[in-house]
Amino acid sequence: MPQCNLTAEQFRRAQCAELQAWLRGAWDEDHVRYELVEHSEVLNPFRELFGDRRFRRGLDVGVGPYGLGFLGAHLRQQIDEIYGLDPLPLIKVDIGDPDLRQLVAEIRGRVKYIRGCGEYIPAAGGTFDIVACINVVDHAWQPSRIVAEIGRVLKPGGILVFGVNTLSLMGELAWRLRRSLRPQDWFFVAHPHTFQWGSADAMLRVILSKCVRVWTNKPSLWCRIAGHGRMSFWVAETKQ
């Protein structure tokens, strides 16, 4: 199950650890390229469900301080306005490759960066036609509140693209043991929450219960018991 909500100090430490990692990677071309292609595996099921549907407004919750995110990197040609929300400050991406630098500048130019937390999305209800939140809630202050906020700002008929790292039962036990031995390690500080597929799916029910179509790469029973950690995805369309 996910951890309890963090204290203000725990969240501050998690965000400091995250920021240092992003700053270290901002000059590394391979790291930036990885950020641009990461999580692209969810595009195939997205295309199968929705094809080249156009969207007026999109929101990337936890867009990352490079200002790239999932929507900007992969769906910017289909979205008129893209907003990126993140608690960290937008940082400079200082890379030498001119083609890569141009691509980064193009994406950043399309994403309107808003500094803030997903627990309090600064938008009216029913604002966005598509919301992405990938590799975010295990780093967050209140994961379930982020999901509730996403459900609030999604329009009827809106699309959710959600992803989170999930552990098997045995994997979570091993994680907790390692964390108890090295609680100050960056990885444990920056990832204060853990999820198994079932706990993540249960958290998403506040949105999924209102959906007409849902796709997820649900792991097998064996993988949920003893498999490796993996990125689990949900793609869903809310009722009109």
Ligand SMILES: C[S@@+](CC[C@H](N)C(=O)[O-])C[C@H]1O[C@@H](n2cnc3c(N)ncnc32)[C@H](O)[C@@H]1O
The other form holds:
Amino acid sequence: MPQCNLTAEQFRRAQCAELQAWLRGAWDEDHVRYELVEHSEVLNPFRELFGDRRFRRGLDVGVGPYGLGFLGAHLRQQIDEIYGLDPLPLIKVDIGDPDLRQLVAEIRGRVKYIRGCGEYIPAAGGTFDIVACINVVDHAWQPSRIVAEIGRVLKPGGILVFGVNTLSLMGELAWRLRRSLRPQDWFFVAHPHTFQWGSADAMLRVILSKCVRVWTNKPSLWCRIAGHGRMSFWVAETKQ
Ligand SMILES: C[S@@+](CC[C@H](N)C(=O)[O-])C[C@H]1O[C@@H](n2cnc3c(N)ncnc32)[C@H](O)[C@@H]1O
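Since the structure above is the form predicted on its own, I would like to see how the form predicted together with the ligand looks, so please show that one next.
Shown next: the complete complex, the earlier chain at its head.
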């Protein structure tokens, strides 16, 4: 299903809202700790599929302006070179706990931060053995273009780890109603797109149709109709 693209002004406002939230959290140890453990639930299926496989080059699309991301936080021991792409500037993470500060510095030292948009990934086709893109496309300018770009830069035999917040049918109707009443709320400005599991899966078909293995935590029919919003994940391996 095609997702509509934002105007330049809508994207600028989404990025301003995003940056405010990251700047507020950069002083908060609990927030930074949370960033480091977030999305770890997808490691179980990942390990079941790929064990401790090593990767030469990894890309985290929408890595977040702390420069940590999923690959840096969870898979840095298995990846030789990690690149993190994000339109926001890299910001200082200023926390007191020396152990946490050291861990953040270690991860940031491993992730080469590149400022730019996932719609135009500055890399040749087939550059990356693994690409992560988690909790990004609902904040982005042209979600389906990001997916096409990820498909382009993934090597044959490469791994995709993708996550997006998904709503149920009822959840989406409620979201649209609330947004029409308060369109300026931070939450709606920072999340200009909404997805259901089915629309996200359809958008990803351009990559998944070329994969040999695909895992996804597809919600039950009841949850797709009336369940709570949740993070939906896809882990897939492209054909050699
Ligand atoms: C909610 S944060 C998620 C960050 C990180 N992936 C994580 O899971 O913690 C969304 C990130 O997507 C980035 N983003 C928004 N639009 C983007 C785009 N067009 N291309 C790449 N990243 C984008 C934002 O700047 C922000 O850092």
